[in-house]
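Below sits a lone chain in structure tokens, taken as the form predicted on its own.
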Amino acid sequence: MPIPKPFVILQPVSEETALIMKVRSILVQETSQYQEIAIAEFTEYGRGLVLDGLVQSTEADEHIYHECLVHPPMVAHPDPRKVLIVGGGEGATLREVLKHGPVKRAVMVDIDEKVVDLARRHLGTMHMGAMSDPRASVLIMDGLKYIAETEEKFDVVILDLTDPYGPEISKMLYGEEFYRRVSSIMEEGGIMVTQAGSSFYYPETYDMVLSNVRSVFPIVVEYNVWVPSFGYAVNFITGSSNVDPANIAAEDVESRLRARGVTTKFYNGRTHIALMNMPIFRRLSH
């Protein structure tokens, strides 16, 4: 049936609070085995990725939250040559993943084909073509079993995943046991970063996370940055037995970032320093 035009979407921000998106049309919309999936052309945000009516990346901001992801912990590893990214099925991870000139061998893997597929044909001015580049493997597979199966050992693990109070698929992907599994295919001075949800809006899940991730690691730091599409402030965790991206100097990721080729819209040295000093969002009680 055609959708009335115009219409709007209703991207919920918590069980309380919601956005009101404006949308021109919808491309996309089909069911996979795990969730559903739309692509959406957004009048204020251009082209996004929604899965089970969440917002995941926007063209007009998803730079923000993929940066932000990607290079603290990158930038903090002084060679990062192997990556492993466990999600990210729209490709803009792999993106900023792949412009570390250290980087040989990245691997992607996404238990959604659909989405993947979906990526590479409709969502091209985010991936730029990274699932084609030849340091990209691209798996379709449970990131867990993935994890648990893998003999191969990585410098960065990327856990770019859907909220951990999100569709069921990922929820798994939060917990002590795969932290410990994370921990054991990570390199000698690996790090691991996690998206992390919404410090302010599901304060109790991502106290769990946190504390799953500290049973786990010695040197966690937590930081967060504003997504307009999301309606909130990301959270992110990272992880590591000796790598600490809180103690970089900003002249240290500039230098790092040029040496490698890196660039980018959002982050660089001063935004790193401002990541990692910015109070963590938490809403009083009332």
Given for the second form:
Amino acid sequence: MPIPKPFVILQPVSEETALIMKVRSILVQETSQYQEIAIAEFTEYGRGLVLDGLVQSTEADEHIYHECLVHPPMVAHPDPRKVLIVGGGEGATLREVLKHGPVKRAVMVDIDEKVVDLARRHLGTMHMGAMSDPRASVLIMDGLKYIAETEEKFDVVILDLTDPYGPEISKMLYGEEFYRRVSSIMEEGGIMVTQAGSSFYYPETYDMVLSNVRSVFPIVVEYNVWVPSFGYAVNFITGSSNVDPANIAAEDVESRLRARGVTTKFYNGRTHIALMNMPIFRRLSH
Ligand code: SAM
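Could you switch over to the form predicted in complex with ligand SAM, since the one displayed so far is the form predicted on its own?
Starting with the chain above, the whole complex follows.
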């Protein structure tokens, strides 16, 4: 039975707010053992991945999210050779990491084989073939288990998971114990970053994640960037023992990007400074 046109996806921003997003067609609708997976053609945002009803990324603005997740910690690290990505099913985080010339090995660990397979087939504009790069290893595994079992050490760890207030499968990967394990698999001088959902709409959850990172890492930096298809400014939190992304000049960001052959659409030296100085979105209590 054809769905009446135009139809929309009601995307929750919080329990009280939602985006109404017009959809041209639903390309894929499947259920894995972990989550509801959809790939939709949005009239305003192009093709996008939706997990459990929450937009993860769309062609129109995923570059904002993935460039701001990846490049501030990568640029802050003087020589990132080995990078671990936990989550990042679309492959766009991997795409951005592999832009950095010094990267010799990038391991991407996602729990859901269906998400990765569907992304490989239907989200080519996002992964751009990154998952087939000879430097990349894509593993299908729970990130919690991988971090507990790996003997490898990494210069940069990127946690690109579903939201901390989202599905159960990622909740444990925002806890203090998990961050302690992340810290134990980081090389000396390493840095980690996690996406942390929305400090405006889920202040308690955000503060819990922030306090867990602060319990483990001496240098913690918060930043956020507006992502139109999310309907909020997404938060990022970095943790390190001695790398401080808030303490880099714009010209040093630019020279590192140039030296490493990194080209971007949204991120550059001035954007870096803006990100590091933009206040964190917090609601006024009412
Ligand atoms: N860019 C999205 C965002 O922040 O809105 C998130 C990126 S991606 C779609 C989130 C990924 O986290 C999904 O592919 C999901 O399968 C993966 N994931 C969730 N829990 C996980 C876990 N415990 N271990 C590994 N991957 C996990």
